[in-house]
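Below, in structure tokens: the form predicted on its own, a single chain.
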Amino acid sequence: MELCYIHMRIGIVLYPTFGGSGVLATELGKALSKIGHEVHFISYHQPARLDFFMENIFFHEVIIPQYPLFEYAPYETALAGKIVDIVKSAKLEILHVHYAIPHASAALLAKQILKEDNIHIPVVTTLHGTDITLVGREASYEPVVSWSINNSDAVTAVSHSLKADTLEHFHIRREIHVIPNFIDFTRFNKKPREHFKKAIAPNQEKILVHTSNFRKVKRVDDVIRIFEIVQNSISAKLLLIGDGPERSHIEKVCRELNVCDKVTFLGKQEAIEEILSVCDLFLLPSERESFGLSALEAMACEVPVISSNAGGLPEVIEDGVNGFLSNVGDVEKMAKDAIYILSDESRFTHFRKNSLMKAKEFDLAKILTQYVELYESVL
């Protein structure tokens, strides 16, 4: 990755769970740090992918007071007095925040604090999807989404879709960039794990897969239905990588269907890349998706898409091409669609080719000369 910029010293704002927000932020912070950034990560815990000690990279824990007044702690205003604290003290030149509510007002208030003190620290807020499709349109939370949005220094969305929803459901009078999300094929590609491969599918079933927080929007039990569809055509396995609210309904279904004996649940994992590697098609049936992050990892590790046409994946995923597109909740013609794919050698082979072709137009290298191009315009 040989990029040649000014050096920054740069502060992230995220969530540090498994989601998509928190993963693009963790590997966009890891990313500059190699090109001679310093990147600082502020949140309330470390974050997931950040699991190893890098050169230039720090965490900053937001530590949160309890006191019996308060019911719930102020997140957002440990948040703002921590981000003055760091901007001061590691000289920050640039704070780059991903979420709009609490990330973008706090960092908003951090700086009107630091103009008190002659500080001017830019502010690019990236809206990620739940910030705007389920959280902001809230009517409470309107008016802030909106003004953090309108007086951000740069906002960035991660795809056309998320952009669209955000002027269309909120008052917006500024430019909004559109920067998707990426994927760093040094850690995500096939890997030959053939002896993995053999000990889920001894008979050489077919291997499908699904990675989320099992959250409601995800219809992780639509996964089980599609599933249980295909294995009554084709020998198969499921993997379900993940956990979250839905883990003991989506177990029911699987009862109900009597498929759980090729249902394998292996709760939240680190090297997805290595499980990607042994699959053969991933399964995604959102009602929302605001991009689709997890359904790119599979592709760069050469896995097909059957997936909804809900939110930003139809710009990854080209319909017949590299995967198929369906309306939420067609469990029959996604079933339909996935034997279609996996009932032909030369048809699947066609489609993990044409699966990798459309990862690599979201190859790191591309993406992150897009964010560093956009810092050095608001500086």
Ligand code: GMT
Contents of the next structure:
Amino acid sequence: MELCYIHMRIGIVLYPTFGGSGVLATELGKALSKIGHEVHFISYHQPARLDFFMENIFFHEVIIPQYPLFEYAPYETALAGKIVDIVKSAKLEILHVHYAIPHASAALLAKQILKEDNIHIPVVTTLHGTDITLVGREASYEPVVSWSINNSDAVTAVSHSLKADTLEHFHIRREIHVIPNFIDFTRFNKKPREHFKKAIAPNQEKILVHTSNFRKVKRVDDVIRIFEIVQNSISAKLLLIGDGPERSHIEKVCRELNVCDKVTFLGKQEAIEEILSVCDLFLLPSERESFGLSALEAMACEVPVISSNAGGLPEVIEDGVNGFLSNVGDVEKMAKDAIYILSDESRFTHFRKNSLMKAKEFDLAKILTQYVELYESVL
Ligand code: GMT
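Please give the corresponding structure for the form predicted in complex with this ligand, as opposed to the form predicted on its own shown earlier.
Let's see the whole complex now, leading with the same chain.
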């Protein structure tokens, strides 16, 4: 990447899990470090995607001291304290927090504390999805989220749909920039893994795949229902990547629909691009989805997507071009569309090519510049 910018010391506050906001924040930090910035990740655990270190990448773990009085240990307070410490010791120049709750309010508290020492640090908040569309709307969180958005130095949302949701449900008096999620093509591309494909689908079955945190909002039981209909027409297998609270319910649905022998639960996986490289169709029937980073990862590996039309998904998936969109819960149509794509080889190849082309709109090189320019504007 031939980009050259002012060198910055950037603190990134994130969730360390495999969830989209943590993945995006980690990939952003890694990309910023590659163009010469110094990046300090701050979280309660080492981020799942932080699989390599460079001399200009640092990780700071937030330790939450326990005390018998606390039924709920105050993470936000511990985080704010840690941010103050790192800003001072590492001389951070900018804080970028991912997922509003509680990262934005913790960063703004740290900013106030630092002001007392005459240290001024801008806070950039990136809204990712459920912090706005689900959790953030809870009456007990809403005033804090609204205040945090209004008082950040810059705010971004990962899709136009998420920006619109934010303006509709919160009391916002400021500009929100849309900077879409991105994909790193040096990692996510279709790799020749024929032996692996043969092991999963020895009889040339089509491989359908879904990856998520298995929360209710992802409607993974719809994934099973779509697959059940598809495999009645087309010889197919289903790979489920990830884990979460809905896992046992999903296993039950598999038993009820009698498809267990064709469904493989792979659990949480790091080298997701290796698995996507052997897959033929990605299923994402979510109730809500502000962007759908997992769909973009699939598209970069030339896998078309069958999804719901919730939230920002229409900004990533072009109906009839690199997949199909349907109303939430319309498993019949989703299955019909899946069969349409998979049942004709030349059509399937066309959808594969379109998926890669659409993914290229979200190339890291294009999107990274937007973040760097935003940082420079608030510094
Ligand atoms: O999915 C979640 O529960 C929250 C969040 C996360 O941390 O994974 O996901 C959101 O952020 C991703 C990255 O920006 C988006 O790609 C996902 O669409 C979004 N999830 C939802 O809106 C449900």
